[in-house]
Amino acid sequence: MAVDKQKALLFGGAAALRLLLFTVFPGLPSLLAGRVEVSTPVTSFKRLQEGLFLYTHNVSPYDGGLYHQAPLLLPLFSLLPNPSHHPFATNLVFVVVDLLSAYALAQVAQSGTAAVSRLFSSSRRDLRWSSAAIAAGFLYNPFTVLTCLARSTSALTNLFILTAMAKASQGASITFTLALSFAAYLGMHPILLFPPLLILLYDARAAKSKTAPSAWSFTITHTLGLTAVSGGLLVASALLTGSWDFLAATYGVRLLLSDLTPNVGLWWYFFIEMFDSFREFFLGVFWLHAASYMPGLTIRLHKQPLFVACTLTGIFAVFIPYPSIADAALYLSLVPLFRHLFPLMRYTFLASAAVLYASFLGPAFYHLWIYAGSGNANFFYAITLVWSLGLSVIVGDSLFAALRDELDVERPELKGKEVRRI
């Protein structure tokens, strides 16, 4: 079967899959919606439908203290039909992003970047799958689905990271530049991505040129132009709501973590339970130990950018303010980019058990205490500490293996037999 073929019929079924379950079950996208695992107060579609409301009437979409996503997401949706009434179009657009999300991937897969950059090539390079299989498992993860179902704007934040990682990967400053703007711009912790993928573009550039750029012109053009645009947005958000306030009720929202509705990640019952004289100096501490990761994994492994950018994915879907498994979705579907690292990789039988132990008792624990009333708090978060154990695990085994991967290349004698660390 021809590839382009294949990969017609793969995103043909995929969006077939997922119209089929919007028509098949109409109550489903509301259902998701309201669910804490899949929807969180910064990406759900149920806010995004108040700030709508309000935005149509000509009343601050903030005014209401609910809706904390980006501006310029109400004039997109509000060219739409009602969803209520009319779901349809908005059920595509969400389709069609899952789809572009999938290409977007399947293009970083095919530049082969993973396994080979500019200063590093591993000696298990041969050993990886098809552009067609990584998109397969991006589109066909029920966490993917689900968030596609739910309607939650998570899957546009992950769209553009992808688009900013495909571009990197092909040397596409302008369209990156673009790209990481707009993911900044939606979820705020992409920004941190930055200094990977702009390892990345520098070595896509040089490959294609016989000089490689001068370094520092290159950081600061991108820097700039990474701020150019970014400006440019929250300067369009301030003309479109007529004033600043939507940086509070947006951004305000993530640094200071002021709706603390359950979610998959850590912060929220941590925080219920602080008291208010020690608040300010542990928010400080969660968000140091957040973006702490990014220059140590960018120096230490500098020669493999792709990689560190995706673990920070990784990382993201544990440590952020407000995760969901969209952004474990995310994570999991650029891991198989590594397939020449799995062979190394120790602990996949107890990563895998733990999310998917997780992943069932997850929802029962919360009904347990939400709805039945048999449990109490600590029973939910009790079981996203288990979620977060499992990526962490699936986080740190990645970097042994790649760690391993770079001795290997480098000490070819010790290639097969145990190492320590002394």
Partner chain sequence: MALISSILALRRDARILKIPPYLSALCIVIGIAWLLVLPLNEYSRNTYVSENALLPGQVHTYFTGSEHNVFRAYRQEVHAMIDRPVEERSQRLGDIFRSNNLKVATQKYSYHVSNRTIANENVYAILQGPRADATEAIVLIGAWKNMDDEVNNSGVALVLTLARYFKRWSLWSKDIIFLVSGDSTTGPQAWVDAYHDGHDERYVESLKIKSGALQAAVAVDYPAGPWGHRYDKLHVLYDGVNGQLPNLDLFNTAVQIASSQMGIGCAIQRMFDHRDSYKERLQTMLRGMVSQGLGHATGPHSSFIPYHVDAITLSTVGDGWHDEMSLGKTIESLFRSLNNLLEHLHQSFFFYLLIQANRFISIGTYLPSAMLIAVNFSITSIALWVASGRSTEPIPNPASTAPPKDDSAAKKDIAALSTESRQPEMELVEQDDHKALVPKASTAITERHLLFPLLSVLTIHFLGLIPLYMFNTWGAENLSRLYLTFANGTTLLPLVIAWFLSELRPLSTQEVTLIQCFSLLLLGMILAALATLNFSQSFLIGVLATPLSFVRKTNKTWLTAIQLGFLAVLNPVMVAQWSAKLLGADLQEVLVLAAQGWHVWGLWTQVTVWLIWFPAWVLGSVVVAGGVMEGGLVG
Second form
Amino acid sequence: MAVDKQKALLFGGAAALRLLLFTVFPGLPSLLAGRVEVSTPVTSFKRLQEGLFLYTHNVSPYDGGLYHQAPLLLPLFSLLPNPSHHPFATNLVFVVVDLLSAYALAQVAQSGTAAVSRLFSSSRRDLRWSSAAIAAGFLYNPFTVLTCLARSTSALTNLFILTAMAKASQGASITFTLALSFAAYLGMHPILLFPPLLILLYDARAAKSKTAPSAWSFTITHTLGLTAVSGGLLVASALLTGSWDFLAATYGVRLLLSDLTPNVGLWWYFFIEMFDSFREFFLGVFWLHAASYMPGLTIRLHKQPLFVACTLTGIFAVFIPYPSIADAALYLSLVPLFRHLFPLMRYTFLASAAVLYASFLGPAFYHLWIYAGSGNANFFYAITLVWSLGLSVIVGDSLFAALRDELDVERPELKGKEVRRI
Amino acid sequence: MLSSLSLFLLSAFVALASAASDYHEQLLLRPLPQDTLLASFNFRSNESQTSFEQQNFRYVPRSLGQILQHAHTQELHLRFSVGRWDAENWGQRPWQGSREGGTGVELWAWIEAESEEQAFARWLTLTNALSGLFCASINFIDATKTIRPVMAFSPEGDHRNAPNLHLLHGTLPHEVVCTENLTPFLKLLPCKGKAGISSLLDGHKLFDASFQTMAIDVRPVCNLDDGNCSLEMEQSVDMVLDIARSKRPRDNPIPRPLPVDQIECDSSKGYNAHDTCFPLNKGTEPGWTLEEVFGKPLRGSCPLIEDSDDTNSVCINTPPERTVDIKSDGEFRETKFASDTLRCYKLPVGADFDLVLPEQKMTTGLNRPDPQLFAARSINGHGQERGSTQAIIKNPSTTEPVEFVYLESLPWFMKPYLHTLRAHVDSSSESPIKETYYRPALDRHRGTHLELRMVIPPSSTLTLTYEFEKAILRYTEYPPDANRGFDVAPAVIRVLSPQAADKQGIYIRTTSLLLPLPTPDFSMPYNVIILTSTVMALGFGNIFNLLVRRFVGADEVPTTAGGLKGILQAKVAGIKAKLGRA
Amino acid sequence: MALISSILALRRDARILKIPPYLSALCIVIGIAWLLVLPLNEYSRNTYVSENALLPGQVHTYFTGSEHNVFRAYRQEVHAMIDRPVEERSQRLGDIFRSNNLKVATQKYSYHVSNRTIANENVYAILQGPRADATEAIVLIGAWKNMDDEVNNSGVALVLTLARYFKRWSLWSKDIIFLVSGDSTTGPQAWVDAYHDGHDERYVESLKIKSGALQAAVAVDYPAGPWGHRYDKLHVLYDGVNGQLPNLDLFNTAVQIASSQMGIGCAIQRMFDHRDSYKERLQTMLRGMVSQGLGHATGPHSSFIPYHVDAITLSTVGDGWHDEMSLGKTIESLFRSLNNLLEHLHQSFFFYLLIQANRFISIGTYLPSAMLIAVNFSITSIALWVASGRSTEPIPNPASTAPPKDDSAAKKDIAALSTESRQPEMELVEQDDHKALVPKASTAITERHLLFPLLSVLTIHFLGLIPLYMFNTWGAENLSRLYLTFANGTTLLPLVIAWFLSELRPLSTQEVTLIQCFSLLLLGMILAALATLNFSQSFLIGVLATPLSFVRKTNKTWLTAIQLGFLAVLNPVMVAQWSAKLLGADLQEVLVLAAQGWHVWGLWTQVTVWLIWFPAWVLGSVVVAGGVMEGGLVG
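Go ahead and give the structure of the form predicted in complex with the partner chain, now that the form predicted alone is out.
Now the full complex is given, and it begins with the chain already shown.
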């Protein structure tokens, strides 16, 4: 089968590339693990190693300021040989994680729910890229490769998010619930993907079985399922670490931003410069803002749930407390699913140019600030602004395209005409 | 031979003579190489436990006594230190380091309390009270600077109810010790620096010393047979003076170049001429007198010392051949110990006393015993993101291994990675670490506390390294001189074996470190708030604008033609209308 | 919104596509003109000291009298050491330091660069400041040999005398390190590397004793013999490795102390008689830019700057009436100022162009010129992109990294689509320009074959590694031969590649355009980033590469020939040659130094040349050379 051969080539090439980089540049992973653009306090592999060390020496990793990642990662990685001496196993794990994510992404593309959902089918539905192409877009995206090399745990989160999407688009309830609750357990913010993906799942199920199940019972059962699984995970971690301290150390840090290490996001510098009396207030505002997109998008675009989920990942990549290029990589590799919207997008060039420039200038300015000492924090801060702006423009533009696309279906006579928003 | 008696033993030897008496003071002088002079003052006063509890103070100062009672402090150790002890040249530290602290202020105490919380509360009262008493910012020792050492310290006194005792330890490496700390220190003495050896203590000279440390130690001492206890308070000042520097008169402190005829030239050099002079350092001991070096005369003995025959207040430890002349009107007595390497003097009452040592060429010297360990610590790497600490500890002894405890107390914003901790000895491959105690830091709540028990085999060097990450702080958490960096407290090393002669123990402290942190721009909180909010507003506005509005065809919109042209047309029309009206 | 959309609408205008060449030409012209006006008073400022703690020249200096006799003696001593073996020299220097009660240590280093061994020994002594707690230190450097390979006789003697003199003061709040390095570039590098533990144990010995964090370093270069030499001016060197500069405050302090307190004139960039005319200012600035752009070490201070230790070198020039004592006093006063520092130098500028010892241009004023040069490439590349398929789809759409499958797949779809969506295109013509926004959605775009251009651009850029490797590893004796081979080879390379391509896989016009587009986009973006790190380098490379944004593939053989000839002159390899001639440097030396810089100083210039500039040049020439082949086929 040609397609399979080509897929195998694709995945094999990606794996080979990563393993090659791992072996040719042994210093690269630790270098990248130290880059603020790639690994944040909540995903850094070096901090995971520290956590592992404390865990294996019976010191609670959560009774300290360094380790902010999920407890279940500890037993998982403690099975592997010590990465500082025998890194191969760990590297292999991360390569496999990337391949699995790509596979899930390919499944999403295969299902074709991007352009044709139960209640909506785009007028440009034939304009789409093959699933292999989209998987390749993920696998060979330099951001993804860097994340994999840095062995940042956000790769795992991305894997679970993509799996959840794939399962939802295939209508597999249980695996979907599992995957999503794992993603939420690791990263917390993916929980916001639940509603749109639930709709997606519902559509898929309805498409499968001719009779649509009752929406209420469906929602309730799945919500209960999600809470049950997540609760199970939390209890398991509590049993594992022997206390509930990990809540404060993992989700607490995400919520309260006690660690102000720079990253590509908007939060860190804002809260460095924030006046102490207003800190809590603005934390609330920022979280409210980040969460507010979900309901709006879900309601307005309930006909295209997959697009809502994709857009949400884009919003996460900009507005969560500890974003990294891994989140951007996830979004940027989901966008090609909506090839049929590209013709309708308007500012993509500006946005992508901004993102590209930012990814070149960011490291340069960070060097000037931290090592050369000749630039100050504002240099890097300015670049994070540009980066966020670029991404948010892409998000907004794709949203416009999607709405315009819907309009073309609702009112074919307007197709190709200029429209206004009132 | 006796002349190789360690400085510590000498001082102990002299001290022992009058341990029983209620108040006792003693000054031990010892010339060190490189024309330096070690002067270690020691004042010891006793108060019986009963009278202490009845608040009936004789020698122990009331101000301090009441603080101790109020804070339920059983044993107190307070240190003010400046400068470095040069172990390579000067050998063992005075009191084997047990009476000195790290650069700045160091404080540790055993506090009686039922619970940790209560202990900490009392600790805070203690620090606040002491900072008032000593004009030092000891009250800045908060939770982030306080640790509870496990192995590094053990009580010097005899305590009854040990279980309820809590040891707390805090340091202020950045505290600048100066005269304002000396004055209250002197005030605590019975003779208040008016008479006795304390009359020599003068801020200008003390803080011009290359190394100086002031210590206060309070501990209960119990007599084993009749079980009645007394509170012993010990104040000590150790200073290493550069003789040449401190002999300079106060009115002319500037080290102007000497006139040519006053420097001795090496005439053996071929090029030696009236305008060319290779300075010869004549291998002679410099001459000095107490008054020259301390800038004040020694005003007789402190009358509060009850007069017994063995109260020797001033001792000097030199080779016997060194001539020491006495200049005094009053009657004094000289006694010699340790085959004449130690000469002690009973001071006259009410009359000045001065030692005069002429410049002299020496044939014999005192051989100084090496310290048990040499320790140096430094930060490797550059940049304000991360780095690694490296401690190099050397065991000079060729025969016996040294076991010691290494204590690090790091600020919370310096985040060590324990999994990168490596300790290796050059002579053997097995890990020197025998025991580890680690309490990781919690952001803004407590600092890192690391204690390692290690063993160095004879004549080998131990290298200890670990990586750390530097946190970036909120802009309100930076001091005014943010770009200087933050001070990291010295590491404390306690030698376990070979054992110390008494309960005071053997201590070595490294120098403190300077930790530069990444700094934000302090000038623009408003700009940052505005810019970030703008970006968020753009994203939010753009998206919700799309979500809430509804599309209609351009031709269905009742307004004028859109686009640039349309807008312009509208403007022009508006202006026309205005003009028309006018 | 409406505004933006109407601007976007203009994008569809055919006329727009004619503009970019002129636009980028305009950028270049403005960029260069911008640089030329900088020396004028309106655009430059007088220097000033912004760190209040420094108080330059506020202290009375006492370095006179008998110190002079001692200095003469030490000068004799140093002179006697000149023809002694290194160990004995270190021993004697150490003894003199020790006789002044300083802690002394030595450090051996031996590098192996292009089959030559650079081995020598550093001697350094630490003066523990009476008021210091081993957290901060300042360094006084006297290299044994200066940049012109003369023995720094009086300089070292001065360091020794000052060590003896400083020891007597009790006011030092920082440790002072006196470093006598084996030579002017490698020695300090080895020492500062080892001080921060960034050294390679195989070549460089670790330091036995250390002090606190280095705050600043001052090097003194005074190669007068045992009978002294009265000098005229102080030449202040400030360029660091890779074009990084020290804090302007340090420079200002030195200049102010020397000129106003000691009355010694200061010169920079070898402009020894600066009469402050426009021409001389410009000349100073350009010399500064060239040395910054090359990024090489200009003195013992250069190695310190990458470690964020601000450093300068004071070297004596000319014949005048100033003697060693005034130099000593200058250093004394300078160290007293540095001793006052409470924080690491951070107040003043780190990015500046000096046009005179006390006039400078700050980054805000000069950066645009380099940025404009960089932008011209981006503009051209955008134009080329649009030209390559009259579409507004962005170059870096998220799938651009995808393999050919997606293109072909999409291509089919497009083909299918294009038929149905002709009709709105017709409508478009009748409508206003700015109304024609939407129809583009469904116009038939000639789908781009992104893969081959992308791959070819990336491969060429990777191939840059080969010369990078060879020039840094070959023996010094072969370097010039290697260079010649390269000079000839690279001149013909484009033709060869083009020929192979025409034989194996003839490129479509679109592919050619895309190749040029990507290469220029990359070049523009990297130059823009580089401009913030090393302004001069970015500017110089940018100017030399400007033709790349104008050369096009054409069938006119004569035009192709002209273009090729022009490019051949601007071939980086050739540029190296004629610029070396221009600057009066021996190419062989330059190559060896470059290799040394790569191995010892961590010089990045080669990387920019071989991985950025050279590949861009090759691609540009290949595109042009393609014309030759077709020309050949045609006629």
